[in-house]
Structure formats: structure tokens, C-alpha cells
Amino acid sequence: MKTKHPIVIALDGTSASGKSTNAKLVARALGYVYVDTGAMYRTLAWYCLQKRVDVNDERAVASACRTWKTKLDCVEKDGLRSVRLLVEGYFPEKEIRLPQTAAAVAHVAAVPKVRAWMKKTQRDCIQFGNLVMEGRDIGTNVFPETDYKFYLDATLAERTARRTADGVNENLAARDQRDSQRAVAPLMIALGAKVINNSAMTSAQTSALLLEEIRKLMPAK
């Protein structure tokens, strides 16, 4: 059910800090809509690869982002409502998780005009009601006005171990550096955000803490 002023819970943080897992757990618990903003950037990266757009060519990527045919779609699966970005009616669910797509994302996400397009599109997700939105610039750039800002982090060793357990070999230190030094909307802790270091916490413990903090911020009914 839509409200007049939907709540947006911004969940930012470093790679492998548990953003996706915990955002889904919180969205399910509250009955909110889950938005994976990283998947939107991955979708554009996949599109550029499909159309043979050089992801290192900033102008070409910006042009592709300006002209591609997309639509926001809200679906429900396993008790979780989530937003997807359809390209010409298609959602490349598996394709955006392929290694070649992952390798292209950092280049695409660094383009200023892409980030401006993504910000507008991500703000449009409010049409679906209350949101739990995860990413790297939600509290600082996409919805800086929200009162519900959280930043997840864990030690580099713990995050690397999590990636390895998932079968992914990624240089997270280099990724952190790219994200934090990006010229537009860099990864940083939003003003007023609650920082949670979950190095020694399970997903259940982390999401429980998030829900506790969220409920403290909610106005009394």
C-alpha cells in the first residue's frame, strides 16, 4: 500500500559488507520494496557489452544511457517485492552477474551523466511505496533527505573471506579505492548515517540491529 510520503531506508556501504542480504531481510520484515541500485549499473554495463559500446569511452557510454529503452518494474518473489530495470521489456537477471559484466561496471558507474540518469531513475522508485534501497551513494546523493541512513562495513579481511566463500576472487582494496575516489557521488558515510561494522556479526544479527534502529526512528502511530 502506498503512503503519501513513502519512507526510504538508505543502506550504503563497502563491497561484501552485507548490503544486499541485509537489505532484503529488512525489506521482508517491514513489507517494504527492495531496490538493488548496483543491479541497475550492472544492467547498463551488460547493455553496453551487448551493443558493443566501449565501456572506456565516456561519451559513448553516456550516449547509450541516454538512448536505451528502459522501464522500472516491481515484482514479488518469495515474499519479497523488488524493483527491476527492464531493457526493452527484458531483465538480464543472470547476465548481469557474469564476470565480464562485473568487470565493466566500474567504468560505466564512473561516468557523470550515467550517475545523473541513475539518480533520477532511482528516485522514481518511490512510485512503488516504502523502499529499502541499497547501494553506495543512496544517503549521500540519491535520497540525502531521508532520516533513515545506514552504512555497513566490515574489515577488509572479513569482506575478502566472504567474497572467497561465494567463489569470487576480487581485489576489494582496489574496489574500495575506486569507489571512494570517484569524481561523482563517491562512496562515503552520509551525514547522520548510523555506521554498523558487522565483521563479527551474522546476517540475522545485523538485520535485527538495523530493524531496531529503524523502529526507533519511526514516528509513533
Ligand code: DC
The other form holds:
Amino acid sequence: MKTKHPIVIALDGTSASGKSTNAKLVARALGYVYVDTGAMYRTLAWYCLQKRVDVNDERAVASACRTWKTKLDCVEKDGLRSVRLLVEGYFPEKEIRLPQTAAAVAHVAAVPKVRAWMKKTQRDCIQFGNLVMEGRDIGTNVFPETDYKFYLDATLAERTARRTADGVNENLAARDQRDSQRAVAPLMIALGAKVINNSAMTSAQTSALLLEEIRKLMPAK
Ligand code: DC
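Here we have the form predicted alone; I need the corresponding form predicted together with the ligand.
To see the whole picture, the full complex is given below, headed by that same chain.
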């Protein structure tokens, strides 16, 4: 009998391009598990700030990542199953969205040993079943073997307006630049990824397009 491997839908893209909203809509529609990999990097950034680890000190960050006590957990809320990375049994849901965490995250995300740890941990999420995983390097690096690759983008003005509407004031251009220029697994469009620029689209339209494309890729039953 042929073993059935879980499906991974990789959703990459720039900051505030609608990855989270659309990944959740798609995961809900398909009954898949949602994974926010940015939250994992943010959790490490928050942990470093908590433990007074200098986020500009690559070795210190790598050492924190080697020794922190974490666990993957899958929870269900409002019909959506999602994976959380717990650190010392705690999920810092609010703390990871604070401006100081956002400012620190691209530094920890540039550390090669951190990226290796994240890749392994993110691949381990497959234990929970079919996934919709959003991030910056899912199609290029974490699950390069998947056939389901998407890249979301929108104009900088539109993305900035979206963050402002969420009450978050952030220099997105600076973070995008750091994410795109780091040496290891930089943000880029995966080979074969379908690019969707959703500047003029609602999330209902974007997720409908994603679902249409995903269904086209699924083998006929
Ligand atoms: O998606 P987000 O804004 O929560 O991501 C936070 C940061 O984490 C982002 O600036 C870059 C980093 N990140 C990454 O390098 N690779 C991923 N797969 C996800 C996020």
C-alpha cells in the first residue's frame, strides 16, 4: 500500500502581504492545520529580550536557541487548528506582537543556527497532519518538495496602510530589506510558486483565488 504523506501548502511573502489572514482562511476551508512560522521567530526574539541576550550577538542568540525549552502544541479555536511553539510551557501570544519584538526579530532570523533549528522544528509540524504554513522560506527551504507554493505581495503603500489600520506603526521596508538580504534562506519567490499581488484585492478574493489554485493542483479523487 502506498503511504499517504500529509500535504503542505507553503505561503510565503513580504510583511503585511496578507499571509496570516489568508493562510487561516485557507486552513479553515480545507480543514488543515495552520502554522505561523513568523510567530516562532518572534518567540525566540521575545525570549532573547527577556533573558537579556543581545540580539546582535549571533553566538549568544544561537546559544539561546540551542538551550531554550520548547514544545510544539496543536490547539483548536473557532474551527481552526493551529500550531503554537511553547517556551517553558508558555505561548507569548501578545508579547510577540510588541514593537520591540518586531524590531528584534529580523536579527535573530538571520542567524544560520537559528534557521536550522527552525527548519527542523517547522518540519516536525507534519506530525499534526496536512498544513498551511506561512513564512518567508517555506517553499524555498522548509518544504521545498511541496507542489503547493504561493507567494503573496502588495505595494509597500498598501502594506503600510494595512499595518496602520491594525494599529501597528512599523518600518516595513527596513524589515523586508533585512529579510531579503540575509545570507541564509532569504525571502525570495520559490521556483514554481504562484505569485499573487493582492494590493487591490480583499482577503475573501485572495483566499478564493488561493483555494481555486490549490484545488487545481490536487490529484483527482
Ligand atoms: O511574518 P512575521 O512578520 O510574523 O515574521 C516575523 C519575522 O520572522 C520576519 O521579519 C522574518 C522572520 N521570518 C523568517 O525569517 N522566516 C520565516 N519563515 C518566517 C518569518
